[in-house]
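The form predicted on its own is given below as one chain in structure tokens.
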Amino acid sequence: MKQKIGIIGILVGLIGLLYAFKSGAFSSPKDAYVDMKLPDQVDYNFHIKPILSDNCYTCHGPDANKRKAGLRLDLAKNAYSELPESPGEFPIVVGKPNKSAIYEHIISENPDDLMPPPDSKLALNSYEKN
């Protein structure tokens, strides 16, 4: 009896958990953000410092101490201008994102180039990225 109990019991849960599976209870949301539309035109202190204050300023920001690369990217004017250890590139050159030295890290499938770093615990979404 206990063994029929215990069988019906196992059929009951794993029906439930079918059902749980097609009703996409293990299913992540949609993120919205992620297939949001670009804007036409991206405004450095709107779309961009945003991203760049949650993901890069510990190590590109305000405080001289921890920044990195002698790259600070909190001031729209340092973004632009060129890299201080790096002569002829910039961190960010308008309307050609395949010449700014940020997206070739952004997109580099190398770890050693990649930013933000894989030991940071932080990394850019889709959106974020285009």
Ligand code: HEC
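Here the structure is a predicted model, which is why all the values come from computation and not from measurement. Residue numbers count along the first chain shown, from 1. Basically, rigid core = biggest C-alpha set you can superpose within 1.5 Å across the two forms. Compared with the form predicted together with heme C:
- Here H47 counts as shifted, since its C-alpha moves by at least 2 Å between the two forms after the core is aligned.
- Core-aligned CA deviation for G9 between the two forms: 2 Å or greater.
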The other form holds:
Amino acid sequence: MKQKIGIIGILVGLIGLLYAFKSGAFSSPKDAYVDMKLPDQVDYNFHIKPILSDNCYTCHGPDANKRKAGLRLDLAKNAYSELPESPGEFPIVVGKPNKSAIYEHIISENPDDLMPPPDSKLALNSYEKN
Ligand code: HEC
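Show the form predicted together with heme C, please, the one above being the form predicted on its own.
Okay, now the whole complex, with that chain kicking things off.
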């Protein structure tokens, strides 16, 4: 009798576990941002700058000693100018995300190109990328 109850207990446990998997209890919460509504009007100072300053300025900001690839994203002039280390490419081309290096690097699926770099422990969620 005791053995039977034990087996039933295990079965119930397994079914519960399967159900939890199916209903997404173990899926990563990362994409909770996918459904977040974008603002009707995107404002640079309010919406964009905080994302850049939190995730990019450590390596592409005012501190010249920590700056990587000679790229500054805190000044509009630099953000629109040719990349010092990649002639012919521009960080931001107004109205043309597909020609903008920062966009390419933000959506890249190649960890060698992805910005912020994965080993920096920084990452943009899907809302910030959008
Ligand atoms: C921890 C440091 C670090 C952070 C944070 C970081 N980057 Fe970078 N970034 C680098 C390094 C290092 C390179 C140069 C990579 C190479 O040349 O292989 C680079 C290169 C780039 C390039 C290409 C430059 C070129 O000359 O081709 C772009 C564009 C870029 N980063 C954008 C960003 C953006 C946008 C963010 C924030 C969303 C960001 N990076 C955050 C370190 C960083």
